[in-house]
Amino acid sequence: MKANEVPQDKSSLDSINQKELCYATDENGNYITTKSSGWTPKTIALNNAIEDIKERAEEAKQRVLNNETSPIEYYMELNRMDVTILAGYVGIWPFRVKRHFNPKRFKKLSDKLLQKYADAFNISLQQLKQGDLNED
């Protein structure tokens, strides 16, 4: 894409006076960096992905309230993680993270392990243990 063809559509970046760095070619065909305020198809795709994440977090929240899963699943979704990423932060195998979604198993976890989860979610141990599902 040529530098003068870089999209400058309205996006969330535009509302906070920020620009995205893009690569384009100049008039000689050399690669250069240029700034873009956004591109409508990309903005739509990102907004759809964010809405999907919010829906998954809300569904997980309802499962926690119905005692069908542990708060770990809710905070994982809220923090835009998946089981593999969370396992990496906590330092355990992914299958163990999945097992910890079970409310009965969650209640038996040690404070040491729960603290690792709390650290990954940037919340307090107490917040995780009590299942305080506020999104603040």
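Numbering follows the first chain given and starts at 1. By rigid core we mean the largest C-alpha set that fits within 1.5 Å across both forms. Everything quoted here is computed from the prediction, not taken from an experiment. What changes on going to the form predicted together with its partner chain:
Once the rigid core is overlaid between these two forms, residue 24 counts among the residues whose Cα shifts by 2 Å or more.
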The other form holds:
Amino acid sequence: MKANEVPQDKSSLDSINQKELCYATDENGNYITTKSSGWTPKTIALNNAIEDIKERAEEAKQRVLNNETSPIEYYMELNRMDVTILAGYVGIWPFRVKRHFNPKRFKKLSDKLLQKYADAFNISLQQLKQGDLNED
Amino acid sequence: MKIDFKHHQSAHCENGVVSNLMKHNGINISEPMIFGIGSGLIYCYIPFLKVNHGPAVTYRVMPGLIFKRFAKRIGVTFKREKFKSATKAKQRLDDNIKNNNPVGLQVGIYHLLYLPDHYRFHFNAHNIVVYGKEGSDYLVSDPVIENVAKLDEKQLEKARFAKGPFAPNGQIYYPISFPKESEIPYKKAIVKGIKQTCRDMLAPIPIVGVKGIRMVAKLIKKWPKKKGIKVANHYLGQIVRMQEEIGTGGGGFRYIFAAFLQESSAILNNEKLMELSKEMTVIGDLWRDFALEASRLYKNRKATTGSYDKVSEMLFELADKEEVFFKALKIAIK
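Switch over from the form predicted alone to the form predicted together with its partner chain, please.
Time for the whole complex; same chain goes first.
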């Protein structure tokens, strides 16, 4: 890639006023470093990934409302986690996390364990228990 | 407390941190050099490691490995520490700052609030340098952004004790002994680095190197039928994200590698490497063409299955090109 062909597309880097560094060749074919503000194909990929997560969270929300899963699953998706990652934060085995998706089991969980979940999601214990599913 | 530390932006975090720490200690070495000597380039398809609900495709070696190999080949000794207790981890970091010693830290990128929201995924092998503390704020030099940043104690602790795959466990690292600049075995280190990259890329393992590229090329054809368009697009997007992620130098690290070959050509006095560097640049461009073509597919989310064949063909072509390239590179440094 030649330095003058380095893409300068709009991207989420604009939101923090940053550019990324990349390697490109100058007119003599020698490598130099130059800045790029972003590249559309990448921005689309990132946007799609975020959209996907939103969809998953929305889906989980519906299932919580239908009493098919517990708020834990919803908050997990909202925080861009999967079962393995969440299990890491809570400090329990992944299969136990999956179990806690069961609304009946969820209601019986101790405050101590729920607090760990709440910490992982950066919300309060009350919020998790009430399951009012606020976006923030 | 602020250490006189110079922040240089780099294309990739791991190279960048090592390069910045080396420069701080008076050894001027470029980012591509670290990437090349540390044999950073690879291609690997890891179906059993799920990242964001899709298989992982990586264009560089496992986190920490570039740095480990580089240090060994150059003769620098680094000290690494991991912690179970967050209090101890913080204490050790504070001690280092007091001793005027900037340290490298492995952190989870999800907790770095100074990055755009779009980049904050649960990826735990990001590297930063902490070079001071003002009140309760740590001064952070993150090599992938232009300026330095700040994180408070709580935020940094979260980042250092992020959980999931590659959990950092509060890891810190810093160089403790150096060879004299005149005694650094650059030539030997470069040859070693190149040899290993050739070996990796031509490895007889189905998911690694050239064979790995072919495997993904085959899968791209199958995904739309087997998994449906939506999942196929998600996977394709994932491949492009990994390839062009912030801090790859673009083209799946191929441009950084080309820059390394160019620099090495002068050091080893080897004309052939210069030619190969140009060749690698062309290959890097093809990777970007591949990303562009793939993005056309996942952009409208309603592509027909036939269009996946074209992207797959491009990847097969890349595999062939890289096979020829790395065979030639192997001969060039004999």
